[in-house]
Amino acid sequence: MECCGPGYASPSDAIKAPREKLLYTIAIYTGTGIQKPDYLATVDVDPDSPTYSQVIHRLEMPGIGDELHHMGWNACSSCFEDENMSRKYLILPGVRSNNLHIVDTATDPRAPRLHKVIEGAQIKSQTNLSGPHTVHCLGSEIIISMLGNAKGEAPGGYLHLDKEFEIQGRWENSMGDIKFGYDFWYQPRHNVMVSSEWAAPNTFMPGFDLEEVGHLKYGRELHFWDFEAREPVESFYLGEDGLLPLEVKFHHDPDSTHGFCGAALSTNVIHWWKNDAGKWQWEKIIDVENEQHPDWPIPLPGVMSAILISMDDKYLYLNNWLHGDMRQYDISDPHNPVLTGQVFMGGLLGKAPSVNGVDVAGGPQMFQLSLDGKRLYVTTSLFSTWDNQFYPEIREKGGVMVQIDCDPVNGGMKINEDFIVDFGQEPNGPSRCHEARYPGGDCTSDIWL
């Protein structure tokens, strides 16, 4: 089906894509010690390239203090028929600063360049939010998950720009009972949307504090929401199974039901889907167990940070950023995964210190993986703080790209020895990578109408 709007008639079609020759990727200082702006890095992934597993460009931003973290595309698979869009513009949220960089990709691939900054003090005077996480595209809307109010408070809330990066106030109609924002997915042909929950910034912008997990300052709850009418409906209480429940997937196929979120603490994944009378349902259907560690008070968990569906939606992989795994699991029968693949880099477990004469420090953490489902390139940082805390060399090693093969056919992961970004030697100083984006789409932001 040929058309002229951005992405891909179907997930079929994104698999049949041409192979990615670029990654972007963001890099942090903030929080580091060293004084110098967050950046966008394209990295070279054309195994052809004479620049291959190098950065090529940095993109600075316009201040110092942003902590980049998460980035999502102006426009998706969701825009496909309309001639009028294209995916040209990257949007960087400061987690910190709440600006939003506009970035065009689309001049020049190989070198974007900022389009438009969106101040955070007019978001916070024009809506009360503040801590900008997850970008979705709708069509040719845009919509931001905010993790607090103005003073950093939860639950935050949503926040709607048009096409033109304008804002048009808060998405939402109402927050409900709901008490902490953070990742969100939505299927249209069900009118649902599932949001789950992280804390207040101002709870874990510091770091992290177990006991204020027991002062339930961090969420355990998944949301379902009447996706038309931007309200919540259901809410499902995960308790102990679903401790900092973070990243939230939906099958790509738009008429499943089925979808999945990675409890980061108490290191599950958590399955939802309509039953046959039109009821969600929930079950827990990987647990990562605890390991001991000689350091540790209490057994280590895994910490799950992420989770992401393969684009024909037979493979879920995950991380875990304490123990330094990365997972690869079956989900042909969601109900009853099968591990596939596992691979170490980094950790606190110590299997795997370096991977391919880097060092390692941190764990696996954000990862992509290529429309094809052969390539996954994982990243090691996940928030300043954070990183500070569990993994204090980070500041003199930086982070590192590492790229994994997959098999689609029959799973299995095996570390490519050819590629290797090491952040630790970029110009200004050991830098910390996050999330990554490809030009020509994604497999955590597509989305189908």
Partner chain sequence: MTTHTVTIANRESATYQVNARRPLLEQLRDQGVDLPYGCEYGGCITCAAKLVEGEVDQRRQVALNNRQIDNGYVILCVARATSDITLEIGVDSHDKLYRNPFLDPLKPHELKADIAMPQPSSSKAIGQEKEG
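Got the form predicted on its own; could you also share the form predicted in complex with its partner chain?
So it's only the chain below, everything else dropped.
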């Protein structure tokens, strides 16, 4: 299709896009003991480049203590037909500081520059929100899930920005009975948004007190929204199967009603869909068993902190941050996933203490898949305080980025032996890398109208 705006006409067009040559990942010093700002790292992922598998640029944030975490674009394929839009700005929220950093990645993609900062204090005073997490663009507007009010108490709400990054106020008309916020994804053809639940910023920011799960300080519900009315209309109580329901993904196919959520502590994948009678249904489709750790008296949960769906909707990828494995499931039949690939990198079970000669502190945590489904880039840090609890050695070793080669036809995963980025060797000392994005869009940023 001859067009005009950012992204691709359809998921099948996205799959045919040129291979990524650069990727961006955030790297943090917050909570590490190094008194430097967090930064956006540009990683060279072009095998033909002399600087392949290296950090080639670092954009520091203006101050310390942001805890950069997830990111999002100002525009995606939902603006494909809008010639006035372009995928130019990456939005980098600071979970702890509440600052939003708007970064221009288009003027020089190898060396992104800071375009604008929306101060955390301004967001608090205008909207009574804090704890920014997921960023999605909605046509030409942007909404960000904010996990708390200005005092860090749940449930927070949604911050609405216009395309000039001016604060428009709260996006939602009501939070209904929602107790917590976290991630969200929407499927406009079905007028639905689904949101998940972590906890109040004041609960999760200081670290993970497992006992607080029993005191209902962490979430266990999924919420279905009337997207146009901007209010929740139905909630599913997932119970013990859905403790800490975090990442939410719909199929990329805009006609599909199937979606998935990873329940981190239960280490389950929850699947939902709309049945023939027009009712939303859910079921648990993957249940990762706890593992026995050689020195632990109690079994160790996987802790599935992220999930991702390939652009062709054929594979679901998940991590077990504490076990140390990444898995690939064929979800061609979303009710009956089939495990087709698994690799270990780090983790507490000692199955892969080093990868390509680099000691891995942490386990597989965030990941981004190439549009063609062949390259999965995986990082190891979850959140500074949680890292410090489970993997204290990450303070000296820093995070790593690993590339896993995936077979999108027959299934299968294998660590790429030519690629590793050791954030333990950064010029200012060991930092921790987290979410990654590609300049041309990726498997977690685009939604089709």
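For clarity, a rigid core is taken as the largest C-alpha set superposing within 1.5 Å between two forms. Residue numbers count along the first chain shown, from 1. This is a predicted model, so every value here is computed, not measured.
Annotation: Cα of residue 276 displaced by less than 2 Å between these two forms, core superposition. Superposed on the core, the two forms differ at residue 295: its CA moves 2 Å or more between these two forms.
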